[in-house]
Structures are given as C-alpha cells and as structure tokens.
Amino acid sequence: MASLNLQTILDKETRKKMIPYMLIAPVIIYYFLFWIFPVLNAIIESFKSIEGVWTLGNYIHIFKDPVFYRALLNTAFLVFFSVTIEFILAFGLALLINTKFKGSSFFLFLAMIPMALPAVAVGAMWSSGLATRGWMNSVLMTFKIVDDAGKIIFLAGGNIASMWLIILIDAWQVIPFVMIILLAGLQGIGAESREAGYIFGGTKFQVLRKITIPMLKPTITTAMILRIISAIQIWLIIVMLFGFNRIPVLLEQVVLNVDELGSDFFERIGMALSVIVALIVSAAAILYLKVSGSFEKEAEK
C-alpha cells in the first residue's frame, strides 16, 4: 500500500514536471515545421547543383559577382548610420516624452502612427510623393518654394544621395519603434535613482550618463539588436522607389534571385544568398553583443 501510494505521488511530480514542456510543444513543433525544416532545407540546397549534386559553385557565383559587394556595402552603409541616427532621434524622443509634458500622451500617438503602417504601403505612398509630379513638390510649390519648372526629381541622384533619402524615409517609419522600446526602459527606471543623483549634486547631463543610461543598458540592447536585424534586411522600400539593382542590397537580391529571375539555377543563387544574409544577421548580432558588454556581464553571473 505504500508502495502504491508513492507510485501515485511519482505519477503526480512527474505530470507536474511535464506541464510546462506540454505548454510549449506546440510552439516548438510549429517552429520545427515552418522554420527550422525550411532553414534547414534552404541550407542543404544551396550546396546543391541543378543537378543535384553537392557543390560549392552557388557561392563562388555569388563572391565572383560585382553586385553582390555593392549590395554589401549599400548594406553596410544603410545599417551603420540608419541604426545610428535612428537611435539617437529616439533616444531624445523618449527622454523627451518621459518628461510627461502637457500633451505627450497626443505626441506619442502622434508618433506612433508611421509605424503602424506596413512597408509596401510607406513605399507606396513615397514612391508616388517623390515623384517629379507627386505630392512633395505639390506641397513645395503651394509655400512658393519652388516653381513648375523647377520641380525637384527626388529620385534622380547617385548613390549616395539615394541611399540617404532611404535612410530618411526609413527613419520616419523606425524611429517611433525605437522610440517605444526606450520609452519603456525609462519608464521602469525608479524616478528616486535620479533624485539620488541630483541630491549628491549631479547635473542633468551627468544623471543621464551615469545613472540613467547604465540602467537602461539592457533595454538599448534589445533595441540595437532588434534594429540592425531589421536595417539588414531592408528591401521592399528601395524596390519600390527605384527598382531592382539601381540600389541593390542583399536582401533584394535574395528576391530578386528567388522571385524575379526564377529559373532554378538562380533559385540557389538566392538560397545561398538567404545563408549569407542570414550569417551576417547573426554575427552582427553577437557583435553589438560582444562590444556592450553583455556577454562578459552574463559570464560574472
């Protein structure tokens, strides 16, 4: 009879045990079929010829391929001062609002609404808005800034000049993301922290660097990462105001392999393309992780 009674015990602690891996099977089964399968298929085909055979011709394609380095350093370029930008105009957007000034809650509604736009819709409304015949230079000749005939063609300078107008229009859409993410690390920050600093006699400017800042360091973590994850992979926007490979970049050059050519050599071009990309991904991930610290932080815990 004992024995039966710690039986039923065991039964009870081990079902108990197993609730929480029952709870998040599903999700791991979901997961397993419609991304770790696929990854790992995508993977596997890259190595592959037409044919079927193991090979690493898909990439030495894509290394031999002027505009795949052009796509890099677009790429390269887009991330580096979007992230950067972006980071400080929200940052100060989120200090500002955490003032809770009159009207903020307005403002931050306010702002928040380019972000509830998906992107085919913000390419869509500025391909038409930075047309030579669209809205920004109807707006510009209402305030008498420029006239008929010397309408601004937004969409006709270099490269550089086009990969700032997308890092503009990018920004406008980001920044509020960024801005909320912040918003919400400041927001937990207990407001005696600061008061201690300002007692001790602390500037504004100097509670902000060592105060607020050093405890809002794992939120700016989050929203870096998440940020340069989402400034790689970048695309649909410049596709839809100036084609594809005016601008190219590596994720409109997946598409543009996988989509757009179609054929099933170039389907492996973007498979192996989608590899790279999702490798740079990754390592700049572990990159910001390596240079904020992060890593040696969770090594002392």
Contents of the next structure:
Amino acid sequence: MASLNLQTILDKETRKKMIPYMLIAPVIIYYFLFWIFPVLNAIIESFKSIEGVWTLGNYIHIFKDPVFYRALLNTAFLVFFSVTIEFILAFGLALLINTKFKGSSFFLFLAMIPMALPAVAVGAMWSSGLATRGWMNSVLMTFKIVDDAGKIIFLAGGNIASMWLIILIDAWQVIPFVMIILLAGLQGIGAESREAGYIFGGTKFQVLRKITIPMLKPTITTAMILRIISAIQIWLIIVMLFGFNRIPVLLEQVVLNVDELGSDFFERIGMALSVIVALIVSAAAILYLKVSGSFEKEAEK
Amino acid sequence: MATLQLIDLAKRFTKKVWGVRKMDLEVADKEFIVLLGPSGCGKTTTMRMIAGLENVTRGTILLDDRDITDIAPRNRHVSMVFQNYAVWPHMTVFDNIAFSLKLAKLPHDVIKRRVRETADMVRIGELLKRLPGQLSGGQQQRVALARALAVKPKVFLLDEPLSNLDAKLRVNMRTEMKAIHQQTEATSIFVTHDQSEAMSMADRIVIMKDGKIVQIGTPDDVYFRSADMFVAGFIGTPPANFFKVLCSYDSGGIVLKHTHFKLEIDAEKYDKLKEYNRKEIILGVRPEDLLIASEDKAVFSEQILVIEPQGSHQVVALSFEGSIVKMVIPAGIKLNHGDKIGLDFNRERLHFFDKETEKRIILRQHLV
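Can you swap the form predicted alone for the form predicted together with its partner chain?
Below is the whole assembly, all chains and molecules, this chain first.
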C-alpha cells in the first residue's frame, strides 16, 4: 500500500517535470523540420558538385571570384560606418528624449515611424525619391537649392558615394530601433544614479562617461550585436536602388546566385556563400563580445 | 562651519501645481534638522532645491552667506544620501566612496586614507573590494552614507535614507546616524515622513504641509506645544485626541461642556480661554494624558474597544461618539475589551485649538 502510494506521488512529480518539455515540443519539432534540416542540407549541398560528388569546388570558385572580394569589402565598409554612425546618433537622441522635455513623447512617436516600414517600402520610397525626376530633386528645386539643369543624379555616383547613400538610408530606417533599445536601457537606470553623479562632483560629460555609459553597457552590447548582425545582412535596399551587381555585398550575392541566376550550379555557389556569411556573422558577434569585455566574469578583481 | 538659509523659497511644477509654496528657514552650524510631513508636502522638493537637482522658481538659498541658488550641484559643497541608495553597481565599494575625491583630483594616498576612515566609521571597512550587487540593502545604505561623508560636505542631505530598511535595522541605523552626526558635526538636513524617526533624531523639526512650514521647533516643542491641530494629530504614536467643547466662563471659573462630559478647569492658569466665552473650541489631549479614574472621580466613562499591548505599555482604544479615542496606560494593568472604565484628563497638559483656524490658543503659561 505504502509503495503504491509512493509511486503515484512520483508519477505526479515526473508528470509535473514533463510539462515544460511538452510545451516547448512543438517549437522544437518546428525548429528541426523547417530550420535545422534545411540548414544542414544547404551546408552539405555546398560541399557537393552538380553530379553529387564531394568537393570544395564551390568554395574555390567563390574565392577566385573578384566580385566576392568587392562584396566583402563593401559589406565591411557598410557595417563599420553604418553601425558607428547609427549608434552615435541613436544614443544622442535617446539621451535627448530621456530628458523628457515638453513634447518628447510626440517626438518619440515621430521617430518611430521609419521603424514601422518594411525594408521593401523603404527601398521603394527612396528609389523613387532619389530618381533624377524624383521627389528629392523636387524638394531641392522648391527651395531653389538646385535648378532644373543642375538636378542631382543621386544614383549615378561612384562606389563610395553610392555607399554613403546606402548608409544614409539605412541609418534613417534603423536609428529609431537602436534608439528605442538604448532609451529602454536608460530608463532602467533611473535618475538617482545620475543625480548622485552630479552631487558628487561630476560634470554632465563625466557623469555620462563614468556612470551612464558603464551602467548602460549590457544594453549597448545587445543593441550593437543586433545591429552588426543585421548590417552584415543588408541587401534589399541596395538591390532596389541599384539593382544586382552594381554595389555587390555579401547577401546580395547569395540572393543573386540562388534566385536570379538560379541554375543548379549557381544555387550551390549561393549555398556555399551563405555558409561563409553565417560564419562571418558569428565571428563578428563573438569578436564584438570579446572586445567589449562581455565575457569577463564580474567582480573578481 | 556651515549655516544654511532658505529665503522665500518656492517651486512651481506646472501652472497650478506648487511643490513648495513658501519656505523660510535658517539652519545653524552643526544642527540636525528634520523636514517632516506627509507625502506631497514638499519636503523632498525642498531638499532637492538645496542640492541643486531642482530649479528654484522663486527665492534664495544661502550657504555660509554665499548665494548658491543657481550654482551647479557639484560646486555647492553639499552631499546627499538617496532614498534608493543610488550606489553605482559597476563600481566597487572603494570606487563608489572615492568617486568625488578622484574627481576633485586629491592625491592618491589622501583618497585611500579618507575612504578607509569613512568606511570604518560606517563599519564597512572589510567590504571595500566588493561590488554593490554582492551587498545587502543595509550594507548598500552604509556605502551611500560613506560616499556622502567622504566629501566632508558643508551640508549633509538625507532623503528618507532609512525608509527601505526593515524595521529593526531602521531603528539601529537611527542611533548610528545620530552618533555619526555627533562625531562629524556636519550641518544635516534629514527628510522623512516618519514622525518617530524625526522625534528621535532631530535637533529641530520642520513640519510641512501643502508646501508650507506649519511649525519649526525642538521635538519637545512640536509634541508639547503643537502649533495647530495638524501637528498635534500628526506627531505622537498614537497622536493626540480631539474633543469639541463649548467654553463658558463665569465667576465660578471656566467650564468646558461636551455632549458627554463637563470639565472644570483652573481659570487662573487657562486665562486666555476667557476670550472664548460661549464659543466652541477644540480640546486636544495626548494619549498618555488620559488617565484611568475611579467611578466617582471620572469625567466620563466608556467601554474598551481594543487593547494593543506594546510590551512596555499598552494602547487602549475606546469608541467615543463615533470616533476612536486612544490612550496609553502602563503595562501590567489588567483590562479586557468590553470593560467599562472611568476616565480623567491630566489637567496640567491640556491643549486648546481655535475651531475656525485650527491654530493653537496660546495660554499664558507658554509665553513665559
């Protein structure tokens, strides 16, 4: 009788412990079917020739292609400057809004609009805006900054000029996102920490540098990681403004090979390329965490 | 050496909302002043204006006769202990305490010595290498205290520093902070809504209500000579009891008539009440000035509603005319709820208030 009793208790216990696993089971199944399986498949296929023979040929093809190095360089340039500029501007805006000046909540609402737009809409908006007869030139003409003959041909610039244009548009869309994350972090710190800084001898700049930024560091790390990852993966806006292969970047090359060129051979190249992009993304994230010291254990001085 | 003066100080938050309407206060050197009042009375706003964390709408703040009204917080020579400690979680205890000293560019050995001194004073000497996250609330409070003491400020501001501590720790810290004050002799301003905290720590208490000062005085002043009904009803555990009485004066003396009792008092002593002949006034009685009396001597009798034993004494609550009257009696007297007891007043210590203005009627004895 006693042993039976014990068993039912155990059963109840085990059943209780099972509940979380049962709840996440659908996600795990979904994950395996639609994520891990295709990813593994792509990785395997990237190491096979069209005939199904194991080979490094796809990778060798990529590393011999000068476009790949242009894409790599362009991507690095975009990531470095866009993330830096976006972070500085977003941080400034977050600090400004956090002072809660009159109308700051309305400004916050305004600033969030670009974030709500999908990348395709942003691309469409700017490609129509930057066309030679687009709204940007109309605005400039209305304010008599340029005349009809002197219309700026935005999209005809060289590589570097085009990339600054891309950075500008990307920043326009992404700054609100970074700002929201930083603002949430700032509001989590609370005013007292900063006020204590002012009382105990800090100027505005000293308090920012020695109190606000260090306390905001976990939030900054999160924002930077998210931004670096998505900056490496930029492509849609570029394709919408310039088409394929004008300003090659990594992910654009993947899409080009898989979707546009589309033959069996190019599809494999695209798979190999996406493996490379995935490695680069992981490496960048780990490198950032390392440099920012997030791996260091706290408080063991 | 530090004296602080607030002259006609006011703070308006929005067009209609005033944080502080009018503050005039002189704080002497080495004095421990407590700003006391219910939440929203303007006590914290006043402190924040002294600290420079809040702009001043009107008025002047003088520190050692220097106008600091519009000076940045860092140049005021004040330090502050915040309600939520506000110790910086990313700095060690040492760095927290040394922050202001480093910014002041003091020599290394001076900083080290000063940090050690203040840390020892608040008894966290062995925690200097820890991060605040590894400390208990009480220890973090001590870090905040040490950080404020290390500056050697002219004025030491404490914004409800004990309100987040548990009851026992709070009472211990009171004693300790008072001892530290006696040791450092820094002019201090302490904000609290806890009247027993205020009574036990202050040299003088400033009682505030709706952005104005109601009374400034020593703990004895505000308790025994409460300026109005608000103060009498705010100070004391439990606070004073009030009875509405009709005052009548004739050749026989002064008689106070209540619907339930009649009280004859000494016309010589309560001379001033003659002016209130045939008028209603408010009689205030502290709980310990209500006395148990035998049937024949009792002014009135009432049934006991609740008894709250406190160990050293007991609080007895009576239901009287729809409101609650509380009295404090010594421990050891055996009473049960439901018992009917006779009551008398300690006639040496009666308080009288004007029914219209609620202000204290100042009697001759207090003018001496």
